[in-house]
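Single chain ahead, by itself, as C-alpha cells, in the form predicted on its own.
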Amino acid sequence: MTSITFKTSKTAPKSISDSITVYAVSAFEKESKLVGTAAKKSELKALNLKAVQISGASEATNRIPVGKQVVGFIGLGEEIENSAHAREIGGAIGRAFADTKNLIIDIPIKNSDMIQALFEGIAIVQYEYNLYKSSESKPKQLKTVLLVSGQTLSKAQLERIKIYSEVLDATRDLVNAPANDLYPSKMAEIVRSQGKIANVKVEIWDEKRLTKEKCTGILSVGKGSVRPPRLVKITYTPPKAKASLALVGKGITFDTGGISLKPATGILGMKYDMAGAATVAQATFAIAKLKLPVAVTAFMCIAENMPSGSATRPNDVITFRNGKSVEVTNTDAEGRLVMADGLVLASEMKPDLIIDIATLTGAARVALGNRYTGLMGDDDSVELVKKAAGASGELVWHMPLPEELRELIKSDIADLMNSRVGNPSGGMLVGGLFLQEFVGSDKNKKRLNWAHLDFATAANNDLAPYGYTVKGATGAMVRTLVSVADELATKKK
C-alpha cells in the first residue's frame, strides 16, 4: 500500500538527501521556457532547453545534472489550467520520479484544490502489482513529497488523498488478480475482511441464499462453474444521512463466454470482468472512511462464467425476482444477467439514485476508444454523474437509450432476450436498454433515478501509462462514485 507524506512549504529546503527537485517548463507558442522560481535561479538561467531536449509540452519529463545535483523538469503546456490538469501533471511527475525517496516540486500552482489534485496524481501512480514477481522486483521508494507553495492543505484534503490511494490500490489489486486465485467466494471474503469500518456492514449471500432471494441471473451465469456464485451486499449507514445511494457492480471473476465460447484472442484479459464489483465495493469503503452523510448500499454480483454440462444453454429461459422472463440467446452476454439481479434488489430500497457499473460490452471500446466510459440513464442522473466525473477528472460520455433499439431484445417466447445475436447495432446502447428494464419505479410509478456506466475500456489500460493512469487495472470511476456522494449530500442540504 502506498504511504507518502505530502507537505507544502513557502521556501525550498537547502538540502535533503536522496532527493530530486522538479521545476516547471511551459510551452508558449511552441517555445519552451522555464517558469516560476526556476526562471530566476542563476544555475538554470543559462540552460539551453532545446539543446538538452527539455520540452514544455504537457506531461513531458526530463532530468539532467546541474552542478552537483540532478534536477527534474515537468512540462505544463502553457500552464496548469484546472484540477484535472493538475492531477495529470501529478501523475506524470509521480511516474517519472518515483525512484527517489524525497521529491521537491517547485512549480507555480494557483490554489489548494489544484495542489490536492496534483498530490492525488502523484499518489495514484505509486502502484505496482508485483505479487507474483520474484524478489528481485524492486518496489518504488517515494516517501515524501514537498511542494514549494505559499498555500497549505487542510487535514481533510490530506486525508482524502490518503483514502483515495488506499481504495484505488485495493481496487487494482482485485482487478489485477488472476482468476485461479480470485474466484467468487474468495473475492467475497477479501471484501468482507476490508469492510471493518465504522457504520459498514458486509453480507455474503451463498448459493442457498441466492436461491431463496430468487437471484436467478447470478445463479444462471454461475452454474457452469465448480466455483459457485456469490452476492455481496455492503451497507454504509451514517448517523445523519442526507441522501441514499445504491451501487450495483458486475463481478464476473472470469468470463469464458460460457457455452457461447469466446475466441482465443477474445478470452485474454477476461479476469478484468469483475472490475465493476470491485469498484462499487471500494467506492463504498471510501465514502464510509470520509464519513460522508449519504447512506450507501452496494451490490456485488459475482460469478464465474464457464462452459460445462451444467451451464446455462442458449435458448434457456430464466425468470427474475421482479417477474420478468429472459431468453438467454447469448451466454457471453452474461453481465447484464447478474446485474439485473442487483438492479432489482437496489430498486426495492427506493434510493435517491441507483448507479450500476460494469465492463459490459466490447461495443463500448468500438464507440468510445480507450479512455472514455459510456454513461446512460435519465437526464437528471446523467447530469449529476457528469458533474461528479468532471470534478474527479475522469472521462465519461453521455450515450442515448434509443427506444427503437428496444425491439432488438424482444423475445418470441419470453419478455426479453439478453442479446440479439448477429445484429451488432448499438451494442452498448442495447446493453443499457436491457438493464433499464430492471430498474424499478417509485410510488408514483415513475422510474427511479438511474445511471449506467459501461467502462469496458476504461477499467483496464492495456496501452502505455499516461497522466495518472497506470498500465493494467486503472481504478477508474471509484473517485467519480465518491464525488457522486459528495454531490448528493450537497443537493440535500
Ligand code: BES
Contents of the next structure:
Amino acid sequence: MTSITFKTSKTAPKSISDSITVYAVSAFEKESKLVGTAAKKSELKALNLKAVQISGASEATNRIPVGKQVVGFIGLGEEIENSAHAREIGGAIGRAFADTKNLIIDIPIKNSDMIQALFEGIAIVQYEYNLYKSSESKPKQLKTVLLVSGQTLSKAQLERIKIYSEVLDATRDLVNAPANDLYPSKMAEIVRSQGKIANVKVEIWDEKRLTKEKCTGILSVGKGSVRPPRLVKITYTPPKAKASLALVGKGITFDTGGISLKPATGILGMKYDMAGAATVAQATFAIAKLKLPVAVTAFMCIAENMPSGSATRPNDVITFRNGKSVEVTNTDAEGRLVMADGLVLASEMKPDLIIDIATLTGAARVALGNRYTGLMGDDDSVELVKKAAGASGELVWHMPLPEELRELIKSDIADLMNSRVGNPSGGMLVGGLFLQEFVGSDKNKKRLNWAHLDFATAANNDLAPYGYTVKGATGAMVRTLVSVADELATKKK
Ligand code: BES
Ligand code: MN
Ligand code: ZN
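Would you generate the structure of this protein in the form predicted together with the ligand, following the form predicted on its own above?
Below is the whole assembly, all chains and molecules, this chain first.
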C-alpha cells in the first residue's frame, strides 16, 4: 500500500528535490491556455502550447523540459466543475505522475471538498495488483503531494482520504485474487483478521451452522464445490446509533455457472463474482474506522459455484429460511439464491434500510455498459442511495421493478423459479424482482426499506484505466455505501 502525505500551501515552494510541478491547462473554446499561476509565470508564458501539443482537454496530461526542470500539465476541460470532476482529475494526475517522488500541483480549485476529492483520486489510483508478478513492472514512487492553495484540509478530511484508500485497496486485493487462492473459507478468514483492526465483530458460519440456520441458497450453490460455502456476519455497533443499516453482498468466489455451465468466453472474469461481498465488508470497516453513528450489519454470502456430482441440478427445488420454495431452473442464476439468504437474515433485524449489492446479471452490462451501476428498490431508498452516489461521484442509474415481469419467475411446482430459461427480457430487473421476494416487512406489514445494486458493470474494469479507475477490480460503490451511512446519520427523523 502506498501512503502519501497530502498538504496544501499558499505559495509554491522554491525547490524540492525529486519533484515535478503540475500546472493547469484549460480548454476554452477549443483553444488550450494556461490558467492559474502558470499563466503568470514568465518561463511558461513563452510556451506555444499548440506546438508542443499540450491539451486542455479534461484529464489530458503532459510533461516537458523547461530550462533545467521538467514541468507537468493537466487539462481541466474548461475548469474543475465539482468534486466528482476533481476526483477524476486527481486520478489522471495520479496515474501520469506516479513515477515522481514529490508532486507539486499548481491548479485553481475552489473549495476544500474539491481538494479532498482531488487528493482521493490521486491516492486511489496508486493501487497496483502485483502479487503474482515475479518482478515489479515500475514501482510507484509518489510520497508527497502539495497543492498550491489558500484552502486547508481538516484532520477529518485527511483521515477520510487515508481510510478510503485503505479500504479500496483491500477491496481490490480481494476482488482481483484468482479463485485458486481465494475460496470461501479463505475469504472469510481474511475478513475476520481485517475486522480485528477495524474493531468490529465478525462471525463466520460454516456448513454446519448454515444448515442449522436454514441458509438453503448458500448451501445449494456451494454444494458442487469441494470448498464449502460460508456466511460472514459483520457487526459494527457505535455507542449512539442514529440509524441502522444492513448490507448484503454476493460472494461467489468463482462462478462456473454450475451444471448450467458457462461457455469459455462467459466464464472468464468470474473470479470477480465476489465483489459485492468484498464491498459490503470494506464499507463496514470504513464506517467503523470513521466512527459514524450508524449501526451496520453486513452479510457476506460466500460460495463457489462449481459443476460436479454433488452440485445442484436444474429443476431441483429448495426451500428457504423464510418458507419460500424456489425451483432452480438455471444453476447459473446462483447469485440471487445466495443473496436471498442474506436478505432474509437482514430483514429479521428490521433495520432502517437494507442495501444489497451483487454482480448479479450479464443483463446489467447489456443495459448499462461498463460504468453505471443499476439501482432498484423503493422510491425513498433509491433516492437516498442516489444522493449518496452523487456525493461520492459514483455512477448509478435507477431501473424499474415492473410488476408484469414477475410472471417470468413463477414456477409450476414451487413458489418461484430463479430464471425463465430462454426469455432474457429485462434480465437485470427480473434479478431485482426475485430478490424483492426475500425482503421482509415491518410490524405493519409494509416492506422494509430496500435498495438493490447490480454492479456486474462497474465492479471490474476490463478496458483502459480512466480518471481514478484502474484496470481490473475497481472498488466501485464502497464509498457510496459509506456515504449512505453519512446520509442516514444526518437525516432528521
Ligand atoms: N455472475 C453472473 C453475472 C455476470 C455476468 C457478472 C457477466 C459479471 C459479468 C451471474 O451469476 C449470472 O450468471 N447471471 C446470469 C443470470 C441468468 C441465468 C438469469 C446471466 O447474466 O446470464
Ligand atoms: Mn452465474
Ligand atoms: Zn454469478
